[in-house]
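The chain below stands alone, shown as structure tokens; this is the form predicted alone.
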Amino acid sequence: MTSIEYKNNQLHIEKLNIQEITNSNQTPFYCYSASYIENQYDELHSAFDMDIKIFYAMKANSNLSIIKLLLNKGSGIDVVSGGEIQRSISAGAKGKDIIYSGIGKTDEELKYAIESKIHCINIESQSELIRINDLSKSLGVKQNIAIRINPDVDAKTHIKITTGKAENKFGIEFDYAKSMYNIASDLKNINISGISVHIGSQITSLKPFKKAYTIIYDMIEDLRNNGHKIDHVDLGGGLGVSYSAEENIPTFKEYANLIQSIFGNSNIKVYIEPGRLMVANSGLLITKVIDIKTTTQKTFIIVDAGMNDFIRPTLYGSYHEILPVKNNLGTSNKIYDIVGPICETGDYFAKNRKMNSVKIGSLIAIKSVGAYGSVQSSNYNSRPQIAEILVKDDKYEIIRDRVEVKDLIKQEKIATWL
């Protein structure tokens, strides 16, 4: 589905003009397409020829009007902390709506989370398991949880998003596994309900899928002969999306018959957790040039979105594509850098980059942002918190009000000794 795209020489987003958008709202701003996302979950789910349940990866982007959207089409959350599951209940999630992730959940959380009702928590710690065993007997509840393994499959992905390699935080070393899962079974205000996995982001390949998904596929075996009961397997997420027309993604059908083609036959619920998957093209970052500065090395353009409003490229050293919102200024042969305003060398959204020219004034659209956009953002430099809107055919609403500086000093005190 194309969402994004030039009409007349003018960007828009489904059938709204982004330059009237920005006629009524100041710039920087997050915009999404809520068709682009609701299509997303549809070919997702619809590429599967088994059951299998959505779960979004909220950490995404954790808008309520995001998840409330996804919520509408059937999918569960996946949730990593507290505030997430009381975003998520906030946004009209039920507990058997959500799964819990995350490694360091806190007794506070785990209370609140087996006070909910979640369908399941994944456990990364043999001290995470007695403490929700513990929990549970003192709220006399059993709850539903999976332990979470660690494969130790190299994901291929950037260093700082990988998750199923031995050396990672995440997860159970395979050799403990089994023990984990008998000393599960003796707690009995724990449920064992499944398994989990999720190896790391923006993954290219099927193959590290393929290796991790045979391995727990066998431990599923082993541990059913061993008596253990597995109900479900959880995927997690991972499968990359393109951000730029040069990378090669595997499909959503190939992904589907890879999953079916191991556990298809197993008799058991499958899920899975996609995040940036479902919401990363829906999004564009709008911002104005503020300035055009050429030196004795380079061209910048200076616009007014900073990294703390987008950070990816300078955390990840991702790529994303910048279009100038309105099309008819010409090409250019020039080679910018497109930066922002923070006092910070690494506050930029492209280096040596070509792209259609732009003037003082003119507004660009930076895409691929409805993932880990929004929810990465700060305040530093004492930088309002930009909106966010959503779209949907030829409307629009603000999904959250811009934050400005005043009511960001509202919220500190100056000592009573000073």
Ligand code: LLP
Given for the second form:
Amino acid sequence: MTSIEYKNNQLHIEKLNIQEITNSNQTPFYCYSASYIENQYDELHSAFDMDIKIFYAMKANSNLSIIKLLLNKGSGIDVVSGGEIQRSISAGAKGKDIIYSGIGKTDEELKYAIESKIHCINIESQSELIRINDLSKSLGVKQNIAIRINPDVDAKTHIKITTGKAENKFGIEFDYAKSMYNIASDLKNINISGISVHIGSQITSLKPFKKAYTIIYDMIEDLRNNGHKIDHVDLGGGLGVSYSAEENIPTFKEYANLIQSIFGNSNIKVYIEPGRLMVANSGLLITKVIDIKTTTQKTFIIVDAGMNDFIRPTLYGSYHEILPVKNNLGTSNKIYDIVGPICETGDYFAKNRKMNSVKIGSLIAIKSVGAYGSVQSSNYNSRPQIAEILVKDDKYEIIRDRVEVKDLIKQEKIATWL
Ligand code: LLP
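How about the form predicted together with this ligand, since we already have the form predicted alone?
Every component of the complex follows; first up is the chain already shown.
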């Protein structure tokens, strides 16, 4: 589904002319297409001929409206912290909708998760398992768990977002997993519900998924043969999205077929935890050109968004298409570096990029920022977080207010002895 396109040389998101949003909202800001996200959920869900449950990985975009929109579609939520549990409950999630993954869960977070009666906790270590048993005992309940397996599979993605190699901090080593299940089955306040795996993010081939899922399939057989009851398999997230027209990504149908071919006859509930693919291409970061500066080597377009607002290019060297909001100045072959105002050379959105229709004051749109955009923003250089806007048809609403500098300052104190 394309929800972002030009009409009469004006960039639109759904039926709304972006220029219209900028008339009454200060740049930079994020805006998302609600219909795109709804459509992604429907397309992914209907790609399966078997019953599956989607748990949206809210770390990709944790705005309350985005969570609520996906809950309304029937999605569950995959969380990674106490804060994310609190957020998802604030958006209307019930405990049964929530799965808690994530390494390094504190006792406070675990207690909150157990008290919130969440559906399942994915276990990352033996000591975590014991702590959950102790906490559940003191609360007089039995907690559902799954053990997260590290299958030692290379997801062939960016090194910073690969999670399923033996050298990564995530999951339980394959050889040790069976004894973890034996330990878990002896714990009175633990109920073994399933098994989980997540090998990384922005994965653009089905091969690593096939490898990892086959390992998990074999392990389920083995565990069941050893008397363990495995009701569900949580296959994690990770399917990539196209950040440019050239990128070739497996379709939802191909992904679903792979899962079905492995688990279709296993009499097991299948869960998936997609984050990026739900939201990445729903979102734009709208920013204004502050200045254009030519040196002997380069021409820089300096915009009012910075790496504090959107850090993916800086952090992962990731590619994001950039478009002028008003495409009315004809084509040009000029090459630019598109950079932010922050005092770091790493503060850029694109290098050596052809751009049309830009001059000082122009608005430009950075594409595919709906996932891991706003959630990874910071206040570096005392730049407060920017607004988020949700568009549906020809209407929009502000779903997060722009933070004011005075609110940042309010959180701090001058030490009494100063
Ligand atoms: N489940 C678990 C346990 C995860 O750790 C993640 C992502 C997901 C699901 C969702 O994966 P997805 O479907 O979104 O690929 N900040 C990075 C991505 C970090 C992903 C972390 N874990 C980026 O901007 O590329």
